[in-house]
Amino acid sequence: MKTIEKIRNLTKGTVLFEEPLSKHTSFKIGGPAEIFVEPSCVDDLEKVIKFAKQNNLEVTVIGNGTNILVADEGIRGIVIKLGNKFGKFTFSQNIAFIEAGASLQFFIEQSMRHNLGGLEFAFGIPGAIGGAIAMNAGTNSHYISTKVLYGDVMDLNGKIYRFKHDDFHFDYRYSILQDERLILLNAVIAMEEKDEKEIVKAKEMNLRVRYDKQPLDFPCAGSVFKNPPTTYAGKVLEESGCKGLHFGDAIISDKHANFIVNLGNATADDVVNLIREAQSRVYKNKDLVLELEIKLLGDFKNLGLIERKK
């Protein structure tokens, strides 16, 4: 039996073989998936967790796909998409538990339908709650980790073990999930109790905020660059002669030269051309090494990226 059908029968979700994962990206690019799983239940993650490690195929996990460059060639092994079968949550006065593939954004405005807030600081920014944990989502000063009470994780053994907020070693876009090869399943959140009205208000002034500032007519990635401690990446990028560079229909966007945007048939190797120019305009001009907030999936050959020294 085929890898693709032994999988089918393990789990009642989703499998599909050479899925274009530009389907999956907000960038709108990407390669296939060789093999694609969007499991429908904790049970059927875990079937598949383990099927991958017993036959040695690598394994990918991604949410809405807001923060991420998938490569041209696509990735090999297996594909894990925690979306909406992922997406439950529900209130217990103001504590919130919510499993990973959410949407932030609904969530935050049913939220707000129950008189709860705290993270109107994040209206506007898109994806699954999941990917906003592990790149400790939020503003420049205000993040989503503050209300991170717990949650659930689950290994690449199919082993599930439960994180207190110090665990994730949440720090500026980071978690321990960037680097350990951990599922976040759910979490529980802390919310505030407020007015509806006061949180539609501040709704409306930070999404205006963003739609002034960001280049949101256009498929992209959110920010390209982490900030430096001392300034900011758009800033210095703009000083730097960045904005309207491109590669193919890759572009930095006018608006805000922190955003590439897909101006409709941008490929991976487009985007990292524009990346490469950019984060050497930034070193030669202002001495400063800008660190990718985007993360890069898949096999991207001579990235000829500039490292910050540890």
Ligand SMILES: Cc1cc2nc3c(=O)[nH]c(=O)nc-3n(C[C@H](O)[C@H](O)[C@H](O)COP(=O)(O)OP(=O)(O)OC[C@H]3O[C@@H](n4cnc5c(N)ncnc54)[C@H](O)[C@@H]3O)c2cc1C
Given for the second form:
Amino acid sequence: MKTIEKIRNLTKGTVLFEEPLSKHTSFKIGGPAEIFVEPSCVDDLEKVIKFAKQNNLEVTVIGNGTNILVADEGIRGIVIKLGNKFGKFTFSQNIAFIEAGASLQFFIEQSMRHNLGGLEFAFGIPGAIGGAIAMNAGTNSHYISTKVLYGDVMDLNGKIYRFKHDDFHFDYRYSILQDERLILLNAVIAMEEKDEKEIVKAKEMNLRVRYDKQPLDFPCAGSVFKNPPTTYAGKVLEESGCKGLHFGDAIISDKHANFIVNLGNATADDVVNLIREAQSRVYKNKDLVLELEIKLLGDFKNLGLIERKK
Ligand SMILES: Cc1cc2nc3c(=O)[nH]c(=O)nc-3n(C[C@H](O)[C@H](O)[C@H](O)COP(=O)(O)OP(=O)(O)OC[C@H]3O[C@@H](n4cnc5c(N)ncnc54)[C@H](O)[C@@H]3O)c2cc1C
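Next, give the form predicted together with this ligand, keeping in mind that what was shown is the form predicted alone.
Time for the whole complex; same chain goes first.
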């Protein structure tokens, strides 16, 4: 029996061969996943993970693909997307239990209807809860980590652990999920009791700021670089003449220099060439090494980015 058929026997979810990942990323860029699986429940996920281990298949997990750049050659092994089947959430007073595939936007909209807030800063951040916690998504002053009480994670042996807040080792756009091969299954989040009207006001204000500042008309993956400790990546990129730079259909936005947008047919190589050029200009002009915020998935040969001295 072929590998893909064996995996189909393990899960009631979706199993696809050579699935284009451009369909699963907000950049609309990326080659195929050799095997693409959307498991239907934790038991299915565990079976797929154990199968991958027994068969030496690489595992990559994605959420809504809004902070990743996938290589043009795609990703070997199994790409697991935690999607709608992992999308449930419930409330108990001001505590929310959320599965990792739930949409962050849908969740905060529904919380608002229950007069629960605290995540207003996240209005306009696309993606799923798993991706948001893995990336410690937020703004310059607010991070989702501050609300996370605990969560369940699965390792690549299929074993499940309960992580308390501190076990995630949260930092600016960082959690340990990025370094340890762990899949977040769910999280428990502390919300604040607030009047719906007050939340709506904050939502409208936050969305207006985003529409004014961000190039939301074209596919992108949010901020490309992390902000350095003392300044903004967008500012130093702009001051280094990066706005409007382009390779193929990948261009540094004129509206916000920390956004690369896909004008239609950009490739991952185009984006990487642009990242390299932008990083090098800022290094020469400002003596600053910008670090990537977006995650590169797949094989990027000869990346040649400047490393920050530890
Ligand atoms: C227009 C736009 C605006 C944005 N604005 C912001 C912003 O203001 N602030 C901000 O922080 N981000 C922003 N982003 C980036 C992005 O939306 C967030 O980082 C988001 O939280 C990522 O979630 P995702 O589900 O799309 O994750 P993905 O992009 O699919 O994955 C991101 C990383 O998380 C890992 N991951 C995903 N799910 C899991 C899981 N269940 N377990 C373990 N690891 C997992 C992946 O392996 C990958 O390394 C923006 C993006 C766009 C396109």
